[in-house]
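Heads up, the chain below is alone and in the form predicted alone; it's given as structure tokens.
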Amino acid sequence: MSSFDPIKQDRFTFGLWTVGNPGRDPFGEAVRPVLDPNHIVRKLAECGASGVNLHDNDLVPFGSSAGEQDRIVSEFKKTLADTGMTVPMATTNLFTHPVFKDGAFTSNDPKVRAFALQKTMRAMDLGAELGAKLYVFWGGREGTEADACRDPRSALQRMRDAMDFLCEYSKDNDYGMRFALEAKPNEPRSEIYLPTTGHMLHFISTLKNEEMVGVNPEVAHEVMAGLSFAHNVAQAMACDKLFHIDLNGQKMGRYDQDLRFGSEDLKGAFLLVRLLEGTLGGKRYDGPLHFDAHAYRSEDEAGVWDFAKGCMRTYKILHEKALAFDSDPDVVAIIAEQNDAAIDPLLTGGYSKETASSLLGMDIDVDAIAARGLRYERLDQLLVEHLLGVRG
């Protein structure tokens, strides 16, 4: 067994909708059969994943009777027990059914908003039954094509009302869930409300139960907006709001591709893993590492499991490379060159009259500092050489 082969302790998870994606797209029919959820769980366990996540209708088809749901869930729970797999996260599909064509929680129609709450509460019941302690909200239809249809402030208030209500529902039922909000700039709507992780973080600060609510950033969604994913994740981590994360690959400026993790922008993927694993010395993320991606349309089922293994192996390879990079003496020296043990405490210890006096009296040769090269070209080349395998 290779050191890069995934094991359950790695905390890797996939959604039923990810490996279960049949390869359908707006221009072509499915190229693979729909896979039974129990089969997916067993195959993911064989691949080394630790858990599986789901939308309500990934497991229980829309419109199923109570008896049919009980049968499906009972069989699924047995498969989880047999394989040792868990369900760390659950979510609700509030975007596929035509009733959500103008949004769910933000719809102008109060009956739609009521149905969205009803469907989410029932999905939370299902998630709790399966042991999920994280609940993700992606507002796939929470947006507009015709902006004149509503005041955006009304949409945000409706979203706020829904989150406040559902937090209380979780508390009232002792579910112990934390909520994670997922941003996306566009698609399937022309404009989606709260389009980036930064928007979500501010929105969370307006909620009644903000301590229960964090974010679930996704690589593709931030890259679609032309943003650095690692920077957005770092902001969430700095706020203690990184509750969950969606890993995949994405080409800048494209539609939401959900490619295999690391298959695009290896440098970006490396910097993300370095951040999540804390190899530079920062706090490590210890939540689920969820791959929200799917196999190429060119693949049969065997290719789906190649895709799943590839996501996990790439993460582990990049983790090893991050460890090697941050322990490379040349890297350590370049980063340490600019640190000044005498000055740093004055900048991080907060205000005092004495500190202000020290700073005002400091003789700083700005011309000498401005003339000094920082060796970042060398640092970046070292990163590239580690990624290419010629250092380490």
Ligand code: GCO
The other form holds:
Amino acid sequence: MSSFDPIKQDRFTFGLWTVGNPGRDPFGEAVRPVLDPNHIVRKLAECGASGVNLHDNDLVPFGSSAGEQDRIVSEFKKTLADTGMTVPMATTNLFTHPVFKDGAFTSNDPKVRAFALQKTMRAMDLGAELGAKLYVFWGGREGTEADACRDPRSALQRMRDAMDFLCEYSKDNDYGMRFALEAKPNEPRSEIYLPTTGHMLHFISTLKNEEMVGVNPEVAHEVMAGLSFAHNVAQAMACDKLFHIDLNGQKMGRYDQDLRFGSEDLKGAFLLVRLLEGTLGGKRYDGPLHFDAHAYRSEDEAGVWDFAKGCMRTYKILHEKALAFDSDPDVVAIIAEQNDAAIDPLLTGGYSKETASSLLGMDIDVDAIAARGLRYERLDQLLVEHLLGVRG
Ligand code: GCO
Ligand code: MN
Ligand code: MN
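Okay, that was the form predicted alone. Show me the form predicted in complex with the named molecule next.
After this comes the whole thing, all chains and molecules, with the earlier chain placed first.
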């Protein structure tokens, strides 16, 4: 059996805000002290992560002077160099300050929209200085409670204007960044614009620099919407738009839980890792594997590192399970059983008059096909037995 201890080559990353989460929730105070970003980087490196991601204000507190920012950033860069850690992704906090109570890029107040652009440009400068080539946009408070306050089409147009502007800002400064848009269906607003990855994918197709922009799907967000995370990720992969991913765990129908990866819905997590790693075939995802989750509120700092190691170990264990599953001859046989090499090219080769007449002339025994069992009960049980460790 391989070692499941994470190493840098595994491309695992955490946000400063994830392992740094002090456990505050709407009903209770923090249960852990706030950790220094430099300490977080050193501990993550020890745990086997390769990188750390951040919002501007995770590192530089809101309202810091230029001098304070320089001191903080230069110490942080030294810690990154000492530990060999990278910053693959950066993002902007457009949700904590009360100025964003009615959204940032979609706010009705042009001064708020201007401030959101100003803050994002500055945060992109910071991200570029730290080497980030991916820039995430999570809408945060881009939504409503009193939906009568604006035409939702204005919100979408404002969001489009902001993305078009910021793409040009990256190009103008030679930052070489790609943008990853993150959808979330609810929390913290009552209604949120562009609530799922599918919505984001279409929105991207309306942008001026479409090729620069992809998605950052998150397990919890699609599960909260009652959707299959793997299917959403697959659609993004199929159109080369999976630029980044937020891994965590979530129970359906609950508040935003941000649980340790794989701690809920093990089968869903397995199918996701199988897809990302391409063990069934197809292109693999080779970007950062980012955990956007936090330790239970019951934990002290030691529990935070147990949590971080747990996320990474579970991913690696599931990868090994997926390899074993897809090379299990019984699994391969069930999946291959319905292949028909003679008919397939007619369905994948596009339209021609000849193909149309071949299809029209085919004698298809629908009753025989309808009567045939597909052995998916057996296939799913094989999956369960691989997961339970009695096979493979
Ligand atoms: C959430 C979101 C955030 C974003 C982060 C990066 O539910 O709060 O997932 O954690 O991922 O702000 O943009
Ligand atoms: Mn989230
Ligand atoms: Mn997220």
